[in-house]
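Here's a solo chain for you in structure tokens, the form predicted on its own.
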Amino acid sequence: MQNNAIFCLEMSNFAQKEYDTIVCGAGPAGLMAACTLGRLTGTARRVLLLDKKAPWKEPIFCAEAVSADRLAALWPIDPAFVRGRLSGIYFTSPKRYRAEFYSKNCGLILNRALFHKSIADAAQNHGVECHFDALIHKLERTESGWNVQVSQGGESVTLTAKTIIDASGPSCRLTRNIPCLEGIETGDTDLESGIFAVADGIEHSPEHIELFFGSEFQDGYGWIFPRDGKEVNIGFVLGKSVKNGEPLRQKLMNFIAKNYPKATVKAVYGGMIACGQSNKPLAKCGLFKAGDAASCVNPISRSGIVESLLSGKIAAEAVDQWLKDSGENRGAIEEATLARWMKALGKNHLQIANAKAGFNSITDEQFDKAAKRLSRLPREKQTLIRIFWNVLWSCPSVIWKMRSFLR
């Protein structure tokens, strides 16, 4: 029944022209924001969720691993959208020395399409109007709120909203060149190039993520994420300042051919990844930012799924307060949005961002030395803290560079 209902919405026109809140973007941040706002307000508010594509119909351009505990704190875990369970991480050095962090059932591999579908269904059940065939062209500030120019089915329409939640992804230009939004986070604090392939025939542990470090992945890292026991997500991200003469696709294919000659590559995807954190405001003039559009991403691990869910929830709760307010405290509510995010994860992200340059300065030899030492230890002694300090012990000069992170 839910599938048919959403299909009808995709093919229909908008139910109305005026909304209390329009959520722009149906990634995890936008879906969570819409669902949270629908749950908080019910039919008392008119909430609209827009995206140009259904978030469960096309490939998701990132890895699919999350912490089980962190996800469970934000969204009920349904076995239907869990591809597999993780029990650890391999940290692999340039010479392929491997340290292992082991923790039974510490993480999940998600089927992102089904995961997104579950949140979209919940949002609709909470009264959110969803259109996943609507392209947003422009936002315009008005005296009473916002105009949103949208095209759907070849026709254009201007919708109005009291508030906007911008969850449109990294470097989206929706909020650019709008005078009242000067100084707000734009989502391009730190954009880096990422690429990955879906492949099979690659030997791997279905219960482990494998991360590759060293100059081969300058200022970034490579990875293998298991998917279903046969397929893997294999790829890498490079620092934003890296000048790479070799096309990323070719670099990835060469890495796979060299290390996994029996692999069969089924598809390759790439794009820019948000990898930063700033102190810029996340809300102004009734517009609230969430997810990659708000640079709510771990700067070193580049993880963003749980971060997007949390920032979407924070944005929705702030919008709910904003709409209930008579107007006197709306500015304070907007300012508090950043404060809430910083308390939850942002402060930690800033510390990590300060440590990023030091981490990137670790040499191949230092990674090899640390990983070789760790690989000789029993599994139970290869804790994350021990792994971290062994890397630093192999390159003591980095400790000074990472002093902000270590405080």
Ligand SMILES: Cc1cc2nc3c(=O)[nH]c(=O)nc-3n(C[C@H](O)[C@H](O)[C@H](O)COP(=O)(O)OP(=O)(O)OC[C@H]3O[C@@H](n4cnc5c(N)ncnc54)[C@H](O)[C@@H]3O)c2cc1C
Second form
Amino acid sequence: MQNNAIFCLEMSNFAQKEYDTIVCGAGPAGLMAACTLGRLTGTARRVLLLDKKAPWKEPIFCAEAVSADRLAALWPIDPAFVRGRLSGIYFTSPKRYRAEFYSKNCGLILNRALFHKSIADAAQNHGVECHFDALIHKLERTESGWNVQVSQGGESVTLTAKTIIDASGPSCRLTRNIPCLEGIETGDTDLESGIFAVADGIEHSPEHIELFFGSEFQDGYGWIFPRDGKEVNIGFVLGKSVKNGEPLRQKLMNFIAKNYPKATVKAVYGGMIACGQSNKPLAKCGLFKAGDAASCVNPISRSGIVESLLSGKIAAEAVDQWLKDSGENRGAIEEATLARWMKALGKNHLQIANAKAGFNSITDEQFDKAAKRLSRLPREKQTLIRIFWNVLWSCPSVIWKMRSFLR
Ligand SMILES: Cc1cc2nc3c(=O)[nH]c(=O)nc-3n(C[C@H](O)[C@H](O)[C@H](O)COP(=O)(O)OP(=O)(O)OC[C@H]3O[C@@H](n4cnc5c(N)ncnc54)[C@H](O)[C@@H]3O)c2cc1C
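Rather than the form predicted on its own that you just supplied, could I have the structure of the form predicted together with the named molecule?
Full complex below, order starting with the chain above.
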């Protein structure tokens, strides 16, 4: 019997059963949270990072574009995880008028798998115990903290932790129906569907992302993002209230066939994007939310990589304070987590979220008019201020669109 128990523990492969912090999910938010916590606490704390899959082994449902400056402020850019560098965006209207925003080295296309690997390696070097084959079944509040039910290699184990960081992404329900967490952000504010194909045979600029607007992509937008000079990521996101009879995959295939008849589709992926900002608490009872699980995505551009890194960092810093505190100020530390996020990006996201309805009401004619005007300007004349006045003159509501994408 005893031998069996030891066998189970070895099979489950955890160094211990009791941790200071268990980070649930190893996307950008969880990886950054674990790495930051490891860096802040060293070997003084037992930090465990769990994911059901290795974050660099399976396809990642993402177009992989980030702002170079904003990423560099959070994580050193290593050419090893950069697929390509961006120098601009094409905004394309329904009638295919194209406005170009040129800004040298404004963004990067990541190889997210290798990017995840670099953060995971850093977390492990900071003493974080990582398991990328551990499915989390349930979180349960106890008197002294949290129970975490996990299965690994067919074996189940219950681990305990004083604090939890929930970075399990947009559709996970780990924190639902736990009475002490009532009112906390659940990561499903404005949940929207995105789909894309990896394809080649599509003529494109390897230095630009191209965004398509109009009723074809209602309350969202379409995109072509370069990957390696040959392949592209081509896809779209639609607003959550869009009732479209046509399945997303079919819609994508039709878009590709109609506009890029020479394209070869290699694979199709889809996922949910949590793109609404709320004012709900981000931490309660020693549980902290980060990334898509905390609805930290930019509500209009739908970018969430850098946002998740930042929110993971904020959650980890709060957990570090919480663990150091004797108990008196823990409630205040939890409350301050939302305030810190709001100051860093959340307030800005709230404004963007509030502008979303107005932005979504821009008509195809308005998009065409603004894009046609702008497309006539030579690239060197497309300074931000000139674009701003041009667009304002053509269609005031488009200003909101420019504002959120150029942020
Ligand atoms: C189609 C599409 C395109 C996108 N394109 C871009 C883009 O170009 N740029 C950009 O900035 N953002 C983009 N995003 C958004 C970006 O991908 C997300 O915002 C970002 O991945 C969120 O990171 P995260 O760490 O919060 O969650 P995730 O990356 O979703 O990670 C959550 C992790 O938790 C794990 N997990 C969940 N439940 C469990 C469980 N029960 N047990 C164990 N592990 C679990 C999952 O396996 C996963 O690894 C895109 C999203 C989609 C869907």
